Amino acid sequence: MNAIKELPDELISQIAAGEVIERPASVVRELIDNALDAGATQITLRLLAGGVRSIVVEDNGTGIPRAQLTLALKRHATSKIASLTDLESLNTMGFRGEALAAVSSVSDMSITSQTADQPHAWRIDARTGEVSPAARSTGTTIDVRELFFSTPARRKFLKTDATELAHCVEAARRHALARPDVAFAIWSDGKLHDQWLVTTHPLARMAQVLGDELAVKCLALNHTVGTASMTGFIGTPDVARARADQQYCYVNGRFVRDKVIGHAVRQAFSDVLHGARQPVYVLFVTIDPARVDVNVHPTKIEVRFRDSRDVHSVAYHAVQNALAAPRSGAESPAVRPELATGVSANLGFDRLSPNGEGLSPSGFSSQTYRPDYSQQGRLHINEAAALWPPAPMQPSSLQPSSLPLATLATNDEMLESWTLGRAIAQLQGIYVLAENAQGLVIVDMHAAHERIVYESLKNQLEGPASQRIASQPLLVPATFAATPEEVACAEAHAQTLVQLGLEVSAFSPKTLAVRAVPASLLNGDAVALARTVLANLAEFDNADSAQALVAQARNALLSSMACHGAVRANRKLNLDEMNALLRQMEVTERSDQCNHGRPTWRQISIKELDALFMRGR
């Protein structure tokens, strides 16, 4: 066994660099962190060969005095913390004092910097330590050449230049989204790759960085729970992606990947996304620095919360509330025609605050937008509920409301106030066609009604009064031949079935009888509904199955129940029934998607219809 001995400083630095510097993008991240901490308002990134040959970061920050240039290259030398107290209340991006030393140990690096009180800039060569006069304005330029030249084994693990460039741009993009007050320019092999100008609003920066389409189809949110608050934007389910490549989360301005926040967002999106689609979001969590530990990972991309429950709650409820307001109910933040023609150019604050209250100092709407359904001509939620669902065997059973739909459907003013317009026809027993001020609306009848029933069941189960779904006894019980497993499950979970509005009991050793069903599903197939619920209950075979079902899998079960209870294809509806469906969609939360994440309605504008027939050409 070799004798124990101290490692040389250069080897120590190279070992430490292996934790901090993984690829060129790691260098970009660390250098931009330093530039932002120096108060820069303009940052320029220049890359050659994807950053492998050269990375140059220029900023107009405060600069580094000549006397501190040598010290800046030493390990664990920093101006950002001086004690453990400072570490526990960080308000800077960097704090370890390792970045410059780590980068210089695996590359050929130089720093050129000038402060406001110096007559000229000074340049230090990291390899030799030589300091010499240089020319540049106030700020700092860090030039990193031939990354990993001293550790060729690490260089072999790098990908193609195009791949490394993409990672470098992504590192800059993460900073740019959090700092709309800073201008960024990215040059690649002598050509301008991206440029993001200073803007006064985070939504405008999001449009610059992620594209105008996403900025048009996003929802603002603002929510506080306990010590944590969240602001930001989420993309509507329509812009969800196959990959999770547009998910940006920041804690006190620092980009992080956090499991707590990620789980909360996925849970809030769970019943509005189709299949394995991934939501798009840019979220900013603000929390007391003393209640979050950023000194968890060398790359500073992970954090640990002292009150993770508060953080999970604020993220879940912020996203859930933003998704709840149906875009079919009123003009929502997601509908901004002006954004489609150059959102990044100039955004007025009045356009971005649908409640008319202006914006908070953070730049986000001061409260989550909720549509107002009290306008004249809109049916009250109770009136709409009375009109739906229609009895399947009695099409004429629709009860008139206090404001007849037939009268409203002929009023042009009402047409303007209804986002989904007035029904004009039914297509193939599947789609409802409606006319509104913008043109043609196409509604998937089953998907829309499925969401309405689902939200109704959830509201009943969450109600403070009974914590159970209202049930309706059947005049003649529906019996069916059951397996031994189904009989055992019905007996074991009788109380849970009552909570769900179902009464299923043994009719004989091999037969079950459905004696009551949820009132909102009275017209559905009672036997199919009971079989589906029993199959889901069978998955919970532990002693706490009832609690687990209600607390964890309730929504999935209610979704299955709603699917069975929703109106089916080929069911013929009259105009009053179709209008009742449209009105209830406008007052039902999350009615833009069905329980499985499919869209429930689509708008086709007059302009799009004109294009189909080449009108005006």
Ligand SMILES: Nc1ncnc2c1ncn2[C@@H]1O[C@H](COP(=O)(O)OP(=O)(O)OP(=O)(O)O)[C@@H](O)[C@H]1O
Second form
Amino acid sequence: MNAIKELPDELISQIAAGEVIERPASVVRELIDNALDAGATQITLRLLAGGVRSIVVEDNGTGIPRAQLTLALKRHATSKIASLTDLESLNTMGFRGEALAAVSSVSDMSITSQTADQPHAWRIDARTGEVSPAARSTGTTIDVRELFFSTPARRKFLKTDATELAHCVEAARRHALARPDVAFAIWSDGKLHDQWLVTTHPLARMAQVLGDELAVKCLALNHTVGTASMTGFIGTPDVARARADQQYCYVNGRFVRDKVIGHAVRQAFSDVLHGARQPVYVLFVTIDPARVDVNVHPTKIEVRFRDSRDVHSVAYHAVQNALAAPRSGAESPAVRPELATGVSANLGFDRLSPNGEGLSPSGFSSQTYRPDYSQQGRLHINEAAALWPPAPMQPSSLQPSSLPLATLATNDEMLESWTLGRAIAQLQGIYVLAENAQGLVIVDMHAAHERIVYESLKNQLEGPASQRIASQPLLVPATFAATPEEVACAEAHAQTLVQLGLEVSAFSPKTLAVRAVPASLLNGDAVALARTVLANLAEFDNADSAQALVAQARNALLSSMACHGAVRANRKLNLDEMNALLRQMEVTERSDQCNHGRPTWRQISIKELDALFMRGR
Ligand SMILES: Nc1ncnc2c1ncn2[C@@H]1O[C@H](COP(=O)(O)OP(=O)(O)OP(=O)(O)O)[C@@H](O)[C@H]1O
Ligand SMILES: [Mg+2]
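Can I get the form predicted in complex with the named molecule as well, since the one above is the form predicted alone?
Following is the full complex, with the preceding chain placed first.
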């Protein structure tokens, strides 16, 4: 083995740079961090060949005085902290004094900067250290050329220019979403690639960066638990994606990937998301800087919380609450004034101060975006569930008087005020068509009813009074030939079955009798229901008996019960029954998605209909 030798400074820097600068996008991230720390309100990014040939970041921040240009390039030289305790009240992106040194050690870099009080700007060439007069207005331009030219091994790992460009743009998006008060422009190979103007509202910035459709289909949230609070937006389940590529999470304004928050959000979405779909979100956690450690990862993408339980809880409840409220009607521009009026809208979003205070957008509340359901005198979900669907025998023979909700629904004026509107027809035995102030509403009857039944079952089981599902004895017990396993399972779980609103007992050694079923599932096939429940219970037994009580397993069971009880396709409904279904959806939590995460209803606006018929308005 060779003798131990001290490494030369340049090599030390290059090795250290390897941790911080992985690809052109890392340079973009660091340079925009610096521009924001300097109080810039306008940041321009210019890329050549996806940033591999050149990355230029221009800002209108405070600039670097000539006397400090050399120091800015030195390792461990920073203007942002002076002691370890400063880290506990950090309100800047930077703190290590390492980024510029790292970038300059693996590229050909120069800084041109002008402050408010110098007669002209100065430029420093990082390679030679030479300082020369230059011209530019107050602010800083950092010019990075030929990244990794001195470290060919690293250069080999770069992907195509198009891929590197996409990563650079993504790095800029991450900053832009958190700072609507800063204008961004991105140029690629001489062409304007993206431009995000200053806006006063984070939702307007979200529309600019992630698209209008998402901004319209998202829910605002705002929640506090202990030392942590969370604001932001989540996409409704129907804009969920196949990839987790639109999940933005910020802690005190810094973009992070955090397991605790990620887990909480996934858990909150679990009941409404279809299959492996990935939710879309932009979430801002605000927490006392003393209670979060930002110094745990070389690229600062991870943080560590002192109170990770609070953080988990705030994220879970913020998302869960936002998802729970039925959103019927929330997609109309009428309730999204900040989008209708575009970037000029001001809904009380606190402007961010340039020094980074109040980095997290705050001052907007979920109330702004959603109609207030409490005002409409709606029924509690359990009352509503008891009224629909009508008795199984002959839907058309039902007297409206036997359906208080339906009677109420014949009043035209009342219908105007209901968000899902007034039923007008049934289509192909599958869809209910309704008319509301925005236009046409289409409801997937089975999917919607399935959610209503499911939520009602959950509510009954969780209800403080009963903690069991209301059951209804069958006039004639339904018997079926059962396997020995099914008979054993029915005996072993008699107690659980009662809780679930079922009464299943042995009629003979090989026959089971269903004597009672949940009142809200009276419509369904009692035998099929009992078989499903027994199969589910047997499965839990095999997995782990304690599992049976776990909420998730229980919800899966209730969900399959709901499917049995929900109204089937091809069932003819009259208008009163259809209206009653709409009213129930409006009072049911999470009613915008069926139990499998598919949407239960869609709005087609008059504008869209007009467009179909090329009708100018
Ligand atoms: N765009 C800029 N405008 C004004 N000053 C800047 C700019 N970029 C860098 N500086 C100055 O140069 C110093 C060094 O920047 P550098 O990015 O290397 O370190 P840092 O931001 O302090 O910490 P970190 O390594 O965590 O980013 C900064 O502390 C700041 O004073
Ligand atoms: Mg920095």
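Remember, it's a predicted structure, so these values are computed and weren't measured experimentally. The term rigid core refers to the maximal set of C-alpha atoms that superpose within 1.5 Å between the two forms. Positions refer to the first chain, counted from 1.
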{"property": "Core-superposed comparison between these two forms, Trp187 Cα displacement 2 Å or beyond", "result": "no"}
